[in-house]
Every structure is written in structure tokens, then in C-alpha cells.
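Next comes just one chain, in C-alpha cells: the form predicted alone.
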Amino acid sequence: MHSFGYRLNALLTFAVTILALMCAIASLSDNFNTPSPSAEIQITNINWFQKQPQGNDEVSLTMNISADLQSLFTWNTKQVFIFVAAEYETPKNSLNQVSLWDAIIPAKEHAKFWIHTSNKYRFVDQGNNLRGKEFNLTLHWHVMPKTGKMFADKIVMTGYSLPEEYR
């Protein structure tokens, strides 16, 4: 006969193995989900566009952000982190990214939204490269699952530009 400790060890090992297998299957099942999120961002106003005393350009924008990210949610999704970034080129850098706004979506019920907001974070360029600059607004998202690996993606929206003169 086997001792009580040996039997308990076998039972716990079996339970942990089954749990790990269930987590792996849950993680793999997310690969069958093909999300189709949509988003639109409109700049309704440029609140100010100024040169700081240090010589850097700073912009404050008012935006309408509408998105339908419900397809990102499955039974394995814990939450989705989203952020809007302004992306542009300068002579020094081929890609500059400035985060303007972010949010955490805790449930599918909150994943379809419309918000009227100003940029939450400062839109500052290290230099005076923003006058007349064309830029993209990109909605990035990171899906945080209950089990398995995170994944990220984005929607790039083009055709935005800043004024030629400071306001």
C-alpha cells in the first residue's frame, strides 16, 4: 500500500497538470477569435499651439474619439488597455510618438464608446518641428487575458496637420 503522503502528492500533481492543460487550451482558443475593431478620431479644436520658453513646441487638442472594440473581448479577456498616440517624422527621427490619451476598458459593455476630450498628456516636440507638420493619430490596444499571452494591435488614422503659425 502507498502512504497517505504519496497518494496526496499524486492527487495534487494530477490536479496541477489538468489545470495547466486547461489554461493552455484556454489560451489557444483565443487564436480562433478574429477581432474587427473600428475607431474614428476627429480633432474638433486646437486649443493652443505655442513655443515654450525652452524652444519646444507644445499643442493642446480637443478630440472626439469613437470606437467599437467589443470584438476584442472573449471569455478569456480580463481588460483592454487603449491609448491614442500622435505619430510624426522630424529631420532627427523617422518616428516620433507622443501619447495623448489612454484608458482601461474593464468589460465588453464599456468597449463601445464615444468621448469628447482634450489630450490627457502634453503634446510636446523637443524642438520647433511641429509648425505645419502632418501627423497620424493611432489608436493602440493591448488585450490582457485571464490566462495566456497579451497581444497588441493598432488602427492608424492619417490626414491630420498642425497650423503653420503659433496661436
Given for the second form:
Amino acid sequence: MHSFGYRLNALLTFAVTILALMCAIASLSDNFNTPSPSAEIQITNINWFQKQPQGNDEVSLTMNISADLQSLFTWNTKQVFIFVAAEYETPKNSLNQVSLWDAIIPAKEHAKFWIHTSNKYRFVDQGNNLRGKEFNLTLHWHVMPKTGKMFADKIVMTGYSLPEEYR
Amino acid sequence: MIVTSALIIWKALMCITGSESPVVVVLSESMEPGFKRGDILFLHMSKEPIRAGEIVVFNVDGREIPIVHRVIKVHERQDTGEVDVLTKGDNNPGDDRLLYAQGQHWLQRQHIMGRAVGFLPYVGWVTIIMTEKPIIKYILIGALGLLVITSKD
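Switching conditions: you have the form predicted alone, so give me the form predicted together with the partner chain.
After this comes the whole thing, all chains and molecules, with the earlier chain placed first.
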């Protein structure tokens, strides 16, 4: 009962259990953080707005994105992944979410920022429903911890719309 | 002791998360720096609709290894509620259309095995080492077998 092998086994199991417990507690501590992020997006220009050969509408736009996401960071945060998605409804689809731009914030110092950019990913519809379309821009964030549970949430900004005509 | 408790935890996780494989090991660098090779992800599949930003695990027809990437586009039908989903690895320059089956442009619900809800770093290296260098697996099993045979209980 007291052989070396048995003791090593017991020690290892105990060590692994304690490590797992510490990871769980680290993750739990994230729940005490109450974040208060803020963001603002302006569309500065619609670069072009066309109907593709396959019949799908596509638009290219330039935005100013400014945000303060510093309150999302805790000691257990490895990075925060953020992306901006356009959300709208069409007769065929009750919900369309198209990611336009994303970024990785590796540290709290970088979480307060302002960026002027065109859409990183193509804004393409399933169909040609985008003329005059009203849409929301949502800034989503995904807090990826050093260990444990991941948190995600978003800010919805309404009131954006596309031109009535192709250009 | 470790083996039996690992087995109990595994089975319990299967019950809690309602998924056939509640834990996956990250095998590629396509989601760095968030997920590195050797991390393990806890999966959960709920009936909630798939939304952009979620990290999902999916199988492509004809490929064995499941892929863990983020959803970047969602188109949900008015009438049926079915979704077309496009995914992309955070660290990849382009989206996953190249990975999907020939002629497939979207993923549907049936391709998706679960959402990643939590993660533990480094723990998955044991699985990777045992898969890529099977000799280690044999040594480990041999050593365990030896321990069982030689213990005086």
C-alpha cells in the first residue's frame, strides 16, 4: 500500500485535481467583473454598390470605428476578439449577419482605439435586396480567457441604411 | 486513479453537455493567438440558433477531423429557420470555403457538432503526442500494464 508507485499515483492525481480546481476558480473570478464597454461607428463613405454576375448585391464601405473596451479585461483574459457585423432582414431571410471587420485586442492598453477602415470581408447579400436597405451595425466581442469560460456580448447600433440606387 | 477519474469526468461531461465528443483538442494554428495547438476546448450544443461570432466545431463531408473556427456570416431563412453559415479561422487570411466540400458554399446546422464555450491550455498535448508518435502510447500502456502486474495488492 505504500509502494513508490502508489504514492506517485496518489500525488499526481492530487496535483492534477488541484490544478483543475485553480483553473475553475480563475474562470469563476471572471464572473465578478462587470464590464461597461462603449462603441461608436460612422460610415464615412459608400465606395461602390453593385449587383454581381450571380445576382447577389455587394457593397463596399468605409467606416470609422471607435471603442473603449478596457473594462472587459481581467487578470484571466488572454485576448478579446472583436468584430463588426451588419445585421438586416430580407423577404427571404429573417436574419442576415455579415461580418465586415474583425480584430484581436491582445492587451488592455490596446482596448481603447479608433480606426478608419474599409470592410475587411465582402458585404454580399443572398439575393439583390440591399437597395435602400436599413441595417444595424453590431460590435461583438468575445473574451477569451487564459483558462475557463469564454464570454461574448455585443452593442447594437441602429439607423444605418444603404443607397436606393447602385453606384 | 487518474485513469478512472478521467473516465468518470469524461462520461459526466458527455451527459452535461449533451454532446458526443464534449472535448476537442486544437490541432492547427488557424485560431491563434486565441487557441494554440494542444489546447482543449469544451463543447456545448444547445438548440439556440447559430449566430455570428460563435466558435463552432464542424465536420466537412469526407473529412474525418473536425474543424474549430468562428462563424462570420449567418443567413437564416424566414420560413424554415434553417441557416447558411460561413466560418473562418481567426488566424487564416481567407474564409473556409476552400475547406468545404466541392461545390459547397455554406455550412448548415447538421454539419455543426457544437459550440466552444470554455477552454484549458496545454492539456491536449498528451493526445497530440500519442497520436503523432504512437510509440509513446505503447510505452505508456506498457508501463501501466507493468504497474498492474507488479503491484502486490
